[in-house]
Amino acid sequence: MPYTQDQIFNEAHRLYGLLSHVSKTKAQKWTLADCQAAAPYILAINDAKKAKNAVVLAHSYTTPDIVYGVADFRGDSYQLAQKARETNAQMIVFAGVWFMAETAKILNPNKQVVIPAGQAGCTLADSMTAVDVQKLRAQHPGVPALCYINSSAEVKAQCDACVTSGNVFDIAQKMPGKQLIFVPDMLMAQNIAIELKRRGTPKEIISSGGSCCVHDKYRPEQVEKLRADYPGIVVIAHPECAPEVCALCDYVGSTKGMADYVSKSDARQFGMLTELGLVNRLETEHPDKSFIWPFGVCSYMKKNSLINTLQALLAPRPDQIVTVDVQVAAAAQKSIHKMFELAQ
């Protein structure tokens, strides 16, 4: 439906002073012409949800006007299963890439479920199959595993849980035996090594896979960096980022952990080694702060925009469709369904 310039200009100007300050890229702040030219698509796409009695999940690493224009529900990767499986809405839209959608999906498989980015991967999702952790539990055997939730149903459907960066250290502590398989984050593991031992009861943890394209590029020499350039700077990170960064750390934990962190510091300036939304959505609700990026962006999470959003809410191309195999859909959920259970 056509929109009046009144209701662009209101939408756009309710847009621009959320971003006004928030960066675009390290150079680029959001301006007034960025938000008039999403306002329409805002406006069409927020009709378009209640025509289809649709929801829209975004995850923190998409861009801002889809975090605060159209997002019924923002957060990171646990947060956003727990809403897609508490959601009545008939059609979830998965602003993020690939495994959480599916995810979406296995816990709704009565329910459309579409991703804007199509069929749009993760370094961390790609790096292992189902066969691979076959083959690893086979050379183990007794040994329960674990999933980073950053893998695909298949791999899920071949674990005894799956775990966030949020709860990994948790779930990981609870599981019997002094080993532990876990996957596909070869990073994630090695921190996990370091927390249980820490904590006094530690594992050996068996891995294979990859690791982030945004956090494995960090280096101790950025936090070392930023400490000398911002003296008195808090450092966060992210448990995908390597051990020895994260020992240089003042803070490491998952998105949520991160935002928590930031709300409750007392700090005034944050060294962020993160992607570049979760220091979009911190800029928005935190202007009273200031947060120092060295670098850090999601390919895969930025393939979706406003204008795939549209499309695939009216009408999503097969590849925006997400399914899953009955019987793998069933296995996969177990896992999820322990995670919920274990980090309760």
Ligand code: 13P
The other form holds:
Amino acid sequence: MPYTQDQIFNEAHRLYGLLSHVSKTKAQKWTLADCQAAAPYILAINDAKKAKNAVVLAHSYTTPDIVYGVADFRGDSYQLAQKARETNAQMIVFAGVWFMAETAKILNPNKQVVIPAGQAGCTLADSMTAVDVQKLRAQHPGVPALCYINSSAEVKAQCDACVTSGNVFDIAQKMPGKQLIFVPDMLMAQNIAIELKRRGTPKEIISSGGSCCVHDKYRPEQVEKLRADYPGIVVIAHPECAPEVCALCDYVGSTKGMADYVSKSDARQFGMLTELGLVNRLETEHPDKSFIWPFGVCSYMKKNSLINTLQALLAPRPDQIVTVDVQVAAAAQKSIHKMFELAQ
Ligand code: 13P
Ligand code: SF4
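Okay, that is the form predicted alone; can I get the form predicted together with 1,3-dihydroxyacetonephosphate (13P) now?
Time for the whole complex; same chain goes first.
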């Protein structure tokens, strides 16, 4: 690659300055050698972005070399959908999973949207089809239907609005009637019912679908062990966790919600019931705080790398180019815009 030793040295040291204390695996931190290996790709991606008028949007669950090396914006599903809607760039490179890149494409039908990880799935998005939603709605006529953003364009097209983990409870509360269909996260559906009852606005939540293969693994024992091993620890979780786990935590929220909670908290030690990437972000951004992470890696998110990001920017393979049927996209766009409206 056409970069001088000085350029590579400087980029490697910049990254290592940020990541030297950050977990690469449970047992290993980011090393200078890791950063030296990443530096030429980071330089090349940042040059290619300029040449292509492209923007890189990265979910916080992707790896720190992407998040701190090449991302123009890093965040949760809602923030990334907002950024996708606002960008003036001609090309969007979405380091995340398929449904996120698909959402960006639905909001930008005339732009090229690519996903380095190719058709990286998500156990939630993959758990439900449009026909499943049609059947559920036929069984419950007149009941409004929300879908989690972790769903396909076809599923979004069948629902009144979509939601993210950052706005799910407020939007569910705003929906009319005493019953609500919510797909495809059956654990989040239980958390909605509990939260709406706590707010004094109970609803019957009718749900179908699956669960997140990362967050559904946490059990109440993990929270109990964290509290026993680290007295005074603050335990935080994502609302894709089971309600019996959430009930034991100090805070439950989206990846942005968890990051904001840590920023505002005076606590020094946090138990993290969520994916490694968010733990990496908080380790990077709060070197004065410590984070205990029992386990939890999303293999779909981790399919994004610097190598496939560079390749997708320069010469995307067909499986990396996001396309959505025009009619499906139009109906799914309504459900996404409804979310933006209701999230105000
Ligand atoms: P967030 O919107 O909270 O980032 O959640 C997305 C996700 O896939 C969590 O598993
Ligand atoms: Fe899907 Fe779970 Fe991965 Fe999030 S962490 S993208 S919900 S599989």
